[in-house]
Every structure is written in structure tokens, then in C-alpha cells.
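To begin, one chain is listed below as C-alpha cells, in the form predicted on its own.
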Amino acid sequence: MRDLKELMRPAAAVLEPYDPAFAAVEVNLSSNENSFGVPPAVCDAMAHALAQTAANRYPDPLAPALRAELAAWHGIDPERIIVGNGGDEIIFNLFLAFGADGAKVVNCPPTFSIYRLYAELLGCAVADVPRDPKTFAIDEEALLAEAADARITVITTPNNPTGTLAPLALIERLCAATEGLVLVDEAYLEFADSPSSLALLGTLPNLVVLRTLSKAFAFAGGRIGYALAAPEIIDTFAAVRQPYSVNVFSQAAAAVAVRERAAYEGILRSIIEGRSWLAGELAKIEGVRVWPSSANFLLVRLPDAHSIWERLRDEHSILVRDFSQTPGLGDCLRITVGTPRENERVAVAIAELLGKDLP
């Protein structure tokens, strides 16, 4: 048989398997998961819903019960919502439907690496508008100019891994500046004191808003993401998606989570308070820089970050995400905000590894 690389599409042949660098540790603060988990009362309600779910039947492709709950929450018509197997599927299908070979996709690095990965896999031409290297703010005028002839422009707010917000005024200007689609990824918005761009959907026909239940709703294992957009855009998502990508159990449990969302409010407050506490403690350590964050994680720069990442894992059984080799993020680690005990443990460990004592 010929070399497999010769049989592959060129864009796929150069890819390496995705490696989140997971390790068996006591404290996992690497993937921006909700360490508090699903509230017990919601777990009980989910268990009841799952017990009523028929596993011998294929799932409804459009998840009507879950769409109805999401529509009621956001105050929009279900026809404006598509549910996917995590936000990743939504992103992939957006590029699949609208990012034909050579189509221009605008990206604002440093940001979520999946945007570039999927765009290049599908043969799109990615144009980067780098963020300010000190503040990670978006260069708004450069972005507007680059987006003018783009098929898709992606904005993440709060941005992963920097935690920075994009103002609604910029999103409005961006949608007006391009005839292409503008994807606003709001995966972490529940942790931010900022309005959602959902309020703009009625007036901006090229706006697509991405949300997820993985973070705030402690449902990362359930893989539920969803997009909100004009009905004709949603119909396009429905046309290109795999028919049964969202299984019956995830649909049933996610509908419960959305319906019982008030039960998560205390957990969200605890994470936001923990973010403030952890940022303050890390900032006390000499040589450590912490950027302000509106998400459930902190971007931290510290000396010899890769070595610190390894030693946190090997000596303290704590896993964080190493971004030290990412362009624009030299010597940076991203630390998920965990429970109070987890936050204290990582702060103490970093101080110890840097030879400092927390004040």
C-alpha cells in the first residue's frame, strides 16, 4: 500500500493528533472545567430524566426538547438555535458550510487554537490580527479592515486563554463592516460581568453566537454546545451536520441543566470569588504576572514556565495548561479556577517552586 500520507488530503496530512497533555493528578486545573460539579439536586433530576430515556431509539437530530429550553432561557425562537456535540462541532460545521477552499477566515491570536486548526483542515486561508502583546486587547481598526472581505471572522469573549472581553460596540461595527459571518464565541460568558451579544441577533443578520454547557454548567463530559443565529444560518448548520451527533442521554440531561440553571448561581459566584482570590495571591509572588480575567481561568507569566508546569505535575500532582511555547504567550501558564482548596494548593505550590513564601 502507498504511504498513508500520500493518500490524505494535504491539509490533513500535516496534522498531529490533538494532545491536551492530560496526566493522572490529584488536582486538574488544565481544561477550564467546573471543579464544583453538577449540584446534587440537579444530578437527581438528571438521573430521573435519563431513566426515562430510550436508548434503543436514535436521537432526534435537532434536539427539540433541549432547543425549547434554550429558547425559553434566551427569549428567542427555537428556529434560531442549533445544538451540537460540544462547541467544537459547531465551529467545524461553520467552517464546513461557509469556509470553502481558499475562503478567508479572520482570527485574533493568541486565542482558541481550534479555530485555525479547523479552518486550515478545510482549506480556508487564515488571516491573523494579533492582539496587543501586553494587554491582549484587539486591534479594532486592523480587525475591521481585515474582516471587510472575509467569509468568516471569529471573536472570542471572554477570550481563551487571555480572559479578555470584546466590547459589544466592536461586534456591531464588525458585523456592519463585512458581508461575511461573524462568530462570537461566548463559551465563558457566564463568568463575566458583561452583556451577551445575543441582544444584537435581531438587528445583525450575519451574527452567529456560540455558547456551551461545558464550563458554567459542569457538563464538559456531556458535550453540548449550541449556536444562535438567523434561521437561514441555522438551517445551513442542520444541513451539513452529522445526523445523530448529539446522543439521547446528553440531550435529556442538558435540558434538565438549563431548566434548573438557577441551582448553579451559587457555584458561579464561588468561581468568580475564587478567581479574584487566586489572582490576588499569585500577584503577591515576586516575578509572577497575572492578567485580569473575565473567565474561569487566569493567564499567568512566570520564570521558566515550562519547568514549573512539569514540577507542578510531578512534584505536587497539579495539572495546569502550558502555553509557554505558544507565539505571544512565552513563559505563560493558564490556570483554571477551582475549588477554594484547589486554588490554595496551586498558589502555595507555585510560590514554593519559585522559592518564595506567600505573604
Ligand code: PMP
Second form
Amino acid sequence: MRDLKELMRPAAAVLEPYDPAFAAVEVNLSSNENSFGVPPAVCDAMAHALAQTAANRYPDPLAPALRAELAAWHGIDPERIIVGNGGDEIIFNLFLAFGADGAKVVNCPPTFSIYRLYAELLGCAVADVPRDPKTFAIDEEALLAEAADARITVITTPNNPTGTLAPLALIERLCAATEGLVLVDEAYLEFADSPSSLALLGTLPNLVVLRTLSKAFAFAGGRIGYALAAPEIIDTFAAVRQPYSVNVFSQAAAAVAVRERAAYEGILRSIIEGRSWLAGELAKIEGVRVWPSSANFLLVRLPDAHSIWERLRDEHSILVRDFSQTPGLGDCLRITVGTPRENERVAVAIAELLGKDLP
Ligand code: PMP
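Now show the form predicted in complex with the named molecule, given that the preceding structure was the form predicted on its own.
Starting with the chain above, the whole complex follows.
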């Protein structure tokens, strides 16, 4: 047999397995999950739905019950929705259907690393339009120019890992300025005081909006994401996707979560309040810079971030995400907003590690 790497698709041969840097800790604030979990009443309703779900039959590929719940929530025709195995699958399938063979994909780093990873794996050429190094705002004119001949342009709002919003007016201008598609990734929109670009779907034929149940709905383990777009674009997703990628249990439980969405309102409020509280506490510590965030996490810069990250894990059993090696994010950590107790633990630990007690 030839060398495995030589047998592989060259774009795959250079990759290492994705490592989310999981560690067994008491406080996990590393992956922007929802620490509160699914509300108990919703859990009971999910358990009931799961008990009635037959595992011997293949799932309906288009997840009709879940799609109907999502359509009712967003006030959008179900034909404009496709469900995937997490938002990640939606991103992958978008590049699979529209990318490939040197097609240009534009994104605005620092941002979610999966865009570049999947785009390159599928043979696209990624063009970066870097954000302002201090505010992380998008360079709008540079983006409009770069996107003109792009196949896919990605805008993340709120952006991961910076928490920055993109103005709706920019999305409108972008959709008009590009010959390709615009993916607006709204994975964290439920935490933002900002309107969704979904309202623009009827007027912008090249807009694709991505949402997920992983964050606000505390359903990261269930792996449900979805795209909203013109029916013709949704049809292309349906054509390229693995038909059974979203299993019956996840479909059934997610439909319950969306139907019972009012039960999550208190949790969302707590996370938003926790974000203000944590940002305020961290900003009091000398040497710590906190960026404003519209998501369920905070980006912070502090002295010797990598060693603080290690010591949080090893001495305080707290895991956050280390971005200190990412271009533009030197000495930065990303901290998910957790429960009040978790927020307090991470604030106290950082203050202690930087040699100061919180006032
Ligand atoms: N988009 C962004 C910006 C994210 O941060 C994430 C999760 N980290 C996703 C999409 C995908 O989330 P999931 O696959 O869990 O739906």
C-alpha cells in the first residue's frame, strides 16, 4: 500500500483531528455551552417524546415535525428551512454544495475557525478580511470589495470569539454587492439585543441564515442546527446532505424544545445578566481587558494568558478557551458565561491568579 498521506485528498492530508481540548473539570466554560441545561419541565416533555420515538425506522430526512415548529417560531414557510446535525453540518454542506475547486470563500477573522477548516477541506480558496485589531469591527468597505466575486461570504453576528455584532445594513449591502451567497451565522443571536437578519430573507435571494439549538436551547449534545434561505437554496442543501444525519431522538427532543421555547426565557435573562456581572468583575482586575459581548461568552486579554489558562485548569478546575496563539488574539482567553456560581468562581480565580483579591 502507498503511504496513507499520499492516498489522501491533499487538503485532508494536512489536517490533524479536531481537538476541543476537553478536560475533566468542575467548571467548564470553554465551549459556549449553556450551563443551565434544559429546564426541568421541558426535560419531562422531551422524555415523554423520546419514549414514543421508534428507533427501528430511519429518520425522516427533512425532520418535518421540527421544521414545522421552527417555521411557526420564525414565522417562515417550512420550505425555507433545513435542519442539520448541528450548525457545523450546515456550514459543511454549504461549502460542499457551493464551494469546491478554488471557489472563493470570504470570512472576517478572528472568527469561528470551522469556516476556514471546512472551506479548505472542500477545495475552496479562503480570503480573509481582518477585523479591526482593537475593536474587532468589520472593515466594511474592504469586505464589500473582497466579496464582489466570492462564491460564499461569511458574516458571524455575534462573532465568535469576539462577541461583536455586524449591522443589518452591512448584510443588506453585502448581499447586493456579491455575485455569490452570504452566510449570516446567528448561532448566538438569542443573547444579543439586536434584530435577526431573518427579516431580510424575503428580499435578499442570496441570504442564508444559520441558527443552532446548541447555545440558547442548551442542546449542544443533541446536535441540531438549521439554515433558513430561499427554497431553491434549501433544495441544494437537501440534495447534498447525508439523508439520515439527524437522528430520530434529536429530532423529537428538539421539536419539544422549540415548542416550549418560552420556558427558556428566564435562563436567557440570567445569562445576559451574568455576562454584565462577569464583564464588570473582570474589568475591575488590573491588567484585564474585556471586550463588549453580545453572545454568551466574553473575550478577555490578560497578562500571560496561556499560563493563566493552565493554572485555571490545574489549580482551580476551571476550563476556559485559550486563544492566545490565534493571530490577532495574543494573550486572549474566551470565557463562556455560566451560572452565577460558575461566573463567581472564574472571576475570583482570575483575580487570585493575577495577584489581586476582588474588591
Ligand atoms: N457558528 C458559530 C459561530 C459557533 O460558535 C458554533 C459552535 N461553536 C457553531 C456555528 C456551530 O454550532 P453547532 O454545530 O453546535 O450547532
